[in-house]
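Here you get one chain, nothing else, as structure tokens; it is the form predicted alone.
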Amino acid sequence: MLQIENLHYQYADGANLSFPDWCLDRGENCLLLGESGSGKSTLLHLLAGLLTPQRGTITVADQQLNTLQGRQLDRFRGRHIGLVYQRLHLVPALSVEQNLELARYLAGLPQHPSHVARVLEPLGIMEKRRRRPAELSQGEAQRVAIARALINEPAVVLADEPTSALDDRNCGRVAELLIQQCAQHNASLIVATHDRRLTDRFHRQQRLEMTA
């Protein structure tokens, strides 16, 4: 479960953002819409614990994020929150398998080849596990990023503009993969985007308005 209440964030340049109260049940999907500057990426960074709000509370998997700090927050994020970004941030010197094992290591979780196989096989890229990111196609690399977000069995997966740089065909594929894989893992999915091609794929949608 994810819930936000009375949430406000202010940037150093004075831009002040406030967000409506809402909650998401485990396994539920939501599309986060809004124009540039409406706070979509800021909200995702707040939900991930990468930013700290000036006011309000964020609850993920029954844990209030503002009560955690430092390594404790890092471990919680690694275990309960999966992140997928437009820029995939795969470590180029590591193989696909090693990138996924790194995600478990950073979360303080045990590592075993079965964990890698569990997320790569449904995505159809198990045979790529020893390849490095530069040896993958764009679509394969995107699937690895999805696998990395899911390998620790998170309660919530947050995706920031995951399709904006893709053509129509690949946009549909990535959106369907995110929805299907989160459903299989019973993870809540929040996709922040201005890509209107996704609106027909999500029944629940939350629009952010400019408040700064």
Second form
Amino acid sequence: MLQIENLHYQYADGANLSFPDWCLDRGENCLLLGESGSGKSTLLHLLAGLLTPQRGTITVADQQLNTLQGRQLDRFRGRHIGLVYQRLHLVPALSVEQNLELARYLAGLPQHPSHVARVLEPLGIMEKRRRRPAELSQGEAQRVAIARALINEPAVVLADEPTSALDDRNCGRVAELLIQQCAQHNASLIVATHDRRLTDRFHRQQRLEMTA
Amino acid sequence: MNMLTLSWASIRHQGLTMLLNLLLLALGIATVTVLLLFSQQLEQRLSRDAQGIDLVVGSSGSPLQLILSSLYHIDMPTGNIPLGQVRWLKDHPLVEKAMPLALGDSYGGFRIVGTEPEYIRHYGGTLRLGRLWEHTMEAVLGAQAAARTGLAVGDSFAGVHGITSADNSGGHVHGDRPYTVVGVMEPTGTVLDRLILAPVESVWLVHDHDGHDHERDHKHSHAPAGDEREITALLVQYRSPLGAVSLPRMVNSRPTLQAAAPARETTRLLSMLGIGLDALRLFGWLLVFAAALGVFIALYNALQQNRYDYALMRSLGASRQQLLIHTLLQGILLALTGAVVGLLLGHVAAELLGQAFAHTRQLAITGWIWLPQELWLLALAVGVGLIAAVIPAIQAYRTDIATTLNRGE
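Mind sharing the form predicted together with the partner chain? What's above is the form predicted alone.
In what comes next, the whole complex appears, and the chain from above leads the way.
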């Protein structure tokens, strides 16, 4: 479902990262652990096709990412990969509902109010759909971000430190929602974090070590 | 959700900054629009009223004043000339038409012009009501003069001495020699619309009678009788272009007469006005330029501040081209809105200004006409918006997703 083989990435400043071969089935979830600088974010960006590796292959939903480029890659990412960030990356000019519709529009998928309802209702924030991001609490905004990651029914959801800005109560809730919603939408979930509060909730854990 | 709603939402999100730029642009476009409407209508008016009149013969003085007073009826006459001195012109082989005008009085701000039926025919005037004059002291009203004064066929009125005061105060009222309205004309779109026309003898009659016992010091004196009758001007049409060669010289050789060519004087007038109009137009474009700069800075700043949003949209599947279009669209939308608001503002302003001043009212300048040049204005404004957005758009196109996302965390 999601597979990396022989993956190497070199930063512009020359620093090298290599990742162990690894694979994840559809519906499975995995925690990516490691200190800052260990390459968690870089791996997520590679998996999302936001960075291109110098060597190795990444396969997402039976598609080898390095065979795609430009417009095709953008489209593929929009349709098959859901992203959740640490900070709340909603477009501030748009309402909650419009933010979700934007995700469908940019992925080139048809828009219908039922799509928005389908992801917002289970997260209990349906009544906030006309609000702007600035009017939401942090927990609410993170739930909108989860909803947006799921609205295109992606094969995989990649979350980069989704809980480290949240207090214990919200952290637990968001982690639970992420796992539960991904399972419901049959999407694989990869969470990159150094947040130890999450360690016992996931099927699998993968530790990334610092490499020179 | 589509590009248009997205770009529009981005503009609205920056509320005040964008509103300021929008207003700047609108004011610039409005200024240019007002000037366009004014100069177009002015030129159209001037050329239509001067059509078919090759020479104006009147008392010596400023040739421009003679044209303004006798052709366009917007300035004071230069004085009167004895009819006897110009009678030869009527029969000259190079002259097609020679129409006398006797000015001096007004009613309700509209000039009473003593003339011949030929003058009405020259401007294509047709009667809407009543008939043409048959006797002295009968008057035919231009469409606008009739509408504004409220006079109808069968009414009578007394002329007021003097031709510029809009109200009836100040001048001497020729109460003992009232005119009777016998006809009202259809609108012609020419100077005829705002005149009260009467046989030239009526003007003589009013002043003959008057001149004996009242102010002897009128500027336009009225000679007692016989061949010493006076007119204010004679409008001449040549029979052949040869007239232009010899007639002005023949007229100017007589001591008290002068001949003025409408074509030349009108060009002179427009070129004098043109300097002022050009300065104002430059000012308008300066505003547009300032607005373009404002739009550029606003979009540029927005891009710096919202790099994150752009990276985010890329990560949601937006292509580089879509971000480019998104930014350009913001510039275009802003410019288009500003230009449309500016055009509407310009038309309202032109109408209000046209109503506000007596002279523009006389020229019937209105804001309720649309000129094809306005489409150019619109296109130009959109071009300006597009250019202002080009650099920010290229930057949006180049947004590097991964580094931008990393930097923000």
